[in-house]
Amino acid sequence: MKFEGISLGLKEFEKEIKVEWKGKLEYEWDCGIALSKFMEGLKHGKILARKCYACGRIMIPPRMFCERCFRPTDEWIELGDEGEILTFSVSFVNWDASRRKKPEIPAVIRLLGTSENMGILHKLGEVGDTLEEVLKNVKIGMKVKAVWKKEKEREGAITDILYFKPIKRRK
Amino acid sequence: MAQKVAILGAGLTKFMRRAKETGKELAFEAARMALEEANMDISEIDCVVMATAPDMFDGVHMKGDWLSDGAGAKRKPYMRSYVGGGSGVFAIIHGWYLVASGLFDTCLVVAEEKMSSCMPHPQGAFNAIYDQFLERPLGVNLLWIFSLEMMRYMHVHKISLETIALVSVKNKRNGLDHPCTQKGIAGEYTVKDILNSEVIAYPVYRLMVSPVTDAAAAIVITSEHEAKRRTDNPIWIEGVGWCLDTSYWTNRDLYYPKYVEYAARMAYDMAGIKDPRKEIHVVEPYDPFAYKELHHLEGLLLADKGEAPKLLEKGFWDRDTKDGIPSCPSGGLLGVGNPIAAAGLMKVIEIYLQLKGEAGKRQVKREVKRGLAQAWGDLMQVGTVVILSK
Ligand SMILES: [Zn+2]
C-alpha cells in the first residue's frame, strides 16, 4: 500500500510559497444575567452563587437555570471567599507554546459552602516559584482564600481575584 | 428496525507535522484510497459525511464546506460532524445512521485536519473553547485542563507519573510498526526518557503528550445488501454510542470519564454485549496524552475505576498480550500523531484493519472477532464510541 503525503521540514516549510491572513476581529460580550449580577458582586468582593431548589445545588458559576433539573435556578447566596483544592496543575508553557521560566499553578478550587465538586477555575499564588516549591506547599484538599485587587482597582471582571493562597492554620 | 452496516475499505494518508498538501488535496488522498479498496467509484456513493475539527486551525468559516469537494461531497448529500476531538469517530457514527435508517446505501466517511497552517501554534485555538467570561482572562492554555484533569486522576487513585509514562512508552514502540507514523514521534523510549523530557505543565511531561499533526483518513460503509454483493469478507458495524457532558467542566469530578461510560453502555446495548471485558478482542481508545488512554480504558469498563494502571503494569494492554485486551495496538496519538479529527478515525481504521487481519506488523497475537474505537473531546465533554465485528 502505498501512503500519499509530502512531509516538510521546517526550514522546507519557511521556503515554501504560502499565503499570510491576520484576521482582525474584536468581540464585546455580554456578560448575561446570572454573570453581570456575579461580576457586580466581585467589584464589591463578594462571590455569589445560585441554588436550585430542585437538586439543592448550590452553584458557581452561578446560571440562571440549572442544567441538571432544566428549571429556573431559585436564589442568590453569598459565599465566602475560601475554598478547597480540587485539584491544580504547574504550567511552563503559554499559550504559543512558548516557555516561561516561573510556573503558573492554574487550579480547580471549590469554594466552601457550595456543593460537591462545584469547582471553578481560578490561579494559586504565594506558593513559590519552581516546581519543586510548588509542590512542596500545595496539596490538593488544601485550604485557600482569595486575595483580591484594591477596591478601586476591580472593575467586575474573574481578575478581580488576583489568585488564592494557602490559609495558614495556627500551630 | 436498523439496516446492517458493513465498512469496506479504508484510506490514510501520511501523519505529517507540516504537509505540503493542502486539506483539500489530503482528503481527496484518503477517499481516494477508500474507494479503491472498495472498488467503488464515487459515483456510487450516496451521500458523504466530513469531520474536521476548529475553524480557527485553518482560518477558514465553515471549512467543513470548503474541504468537501476533497472529501467527493460535490452535489450529493453532505454533513460535517464535530464534536471537537471526538469527531474522528463520530463521522463513522454519523455515517452509520445514515446508511442504517435505510435513507442511503453507500457512505464515505472521511476526516481530514491540517494545523500547521495556525500560527504561531494551533494550540493557541483552543484558547476560544474555553468560557470567554470566566476562564479567558485568567490567561489560559490549552495544556491546563489535561494537567488539572491527570492530577485529579493520579490524585484519586494514587497513580504514579512512572505508571503513567508507561502508556508513553508502549504507544510510541507499537507507533513504530505504522506505516503512517509522524516523523520523530514513534520510538523505543523508557520510562526514564519519558520522565526526563521537559515538564510542560505538571504532571504532563513533553513525551505524556500527542504532536500537531496534518493528515486525512476515509472509509466507505454500505448497507450489508451492498456489502454483500461486493464482498465475502465484510466489516460490520456492530453498535455505537455518543454522548456530551455538561459545559461546567469545572462542576465534574474530572478523575472518571462518565460521558465515555454512557457512550459505551449506548454502543454495548447496540451490539448485545453483556461483558465487554470478555467480548471485546482489541481497543483503540483515544490518547492525545498518556494517561488518557488509561481514564478512557475505565470509562469503557474495560477496567474498574483505577485498575487500568495495574493493568498496565502487568501487560494487560500489550499488543502481544495472550489474555488481555490490546489497547492502541496502531501505537495511537502518541505514537502514529494527532490530526485531531483524522486520528479518531484512524483507530477505527486499526480496528478495521485488525479484524481483517491486516494490521501486518501490528496484527495483535490473541484472536479478534470484536473491537472498539473510542474518541473524546470538547470541553472535557464528549465521548464517541463504535465497536466493529467480523
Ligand atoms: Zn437543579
The other form holds:
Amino acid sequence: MKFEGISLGLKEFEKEIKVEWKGKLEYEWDCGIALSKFMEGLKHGKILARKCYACGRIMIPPRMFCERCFRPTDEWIELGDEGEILTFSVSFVNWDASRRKKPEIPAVIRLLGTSENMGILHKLGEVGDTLEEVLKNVKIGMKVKAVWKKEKEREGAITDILYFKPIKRRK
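Let me have the form predicted alone next, following on from the form predicted together with the partner chain.
Single chain only below; no partners, no other molecules.
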C-alpha cells in the first residue's frame, strides 16, 4: 500500500495554520498503600518510613516491598523531622522555564534514623537570597529541620513541609 502525501509550497506556509482542540485531560492517580499512609502521616505532622527486618533498612519514601531483599517490608517507623543534606542544587529557573530572581534550592535530605543513602527530595529555606549566600550557607552533611505548614492548613501532601532550614548549633 502506498500513502501519498500532499506537497506544500511557500503559498501554503504563508497562510495561517490554526488547529483548535479541547482535550479532556482528567486523570486519577493512586498513591498505593505505602505512600497513602506516608501522606496521611504528613497531614498529622509525622514522617513515616518502612523497615525491612531481613536487611535492616529503614526506607523513606516508604515502600511495601524491599527491592534489596525481594520481600515485603515489615514495620512502620515514625521518624523525626531532622536530617542532613546528601546533595543539593541551586536553581534560578521555575518549573515553566521562566527565570527566578531569588534561587530555589532543591535538596535530597536524609532524615535521622533512615538507612544510608535514603532521602527525600525537598526544598531548603532560610539559606540566603543570592547565589553567593546560598553557596556560603549550604554544605553537604549540614543538619536541617523541617518547617511545617500550620496544622489546620495541612492536606496530606509533601508540601505540608514548607521547606527544611539549617539547624543552628550553639557554640
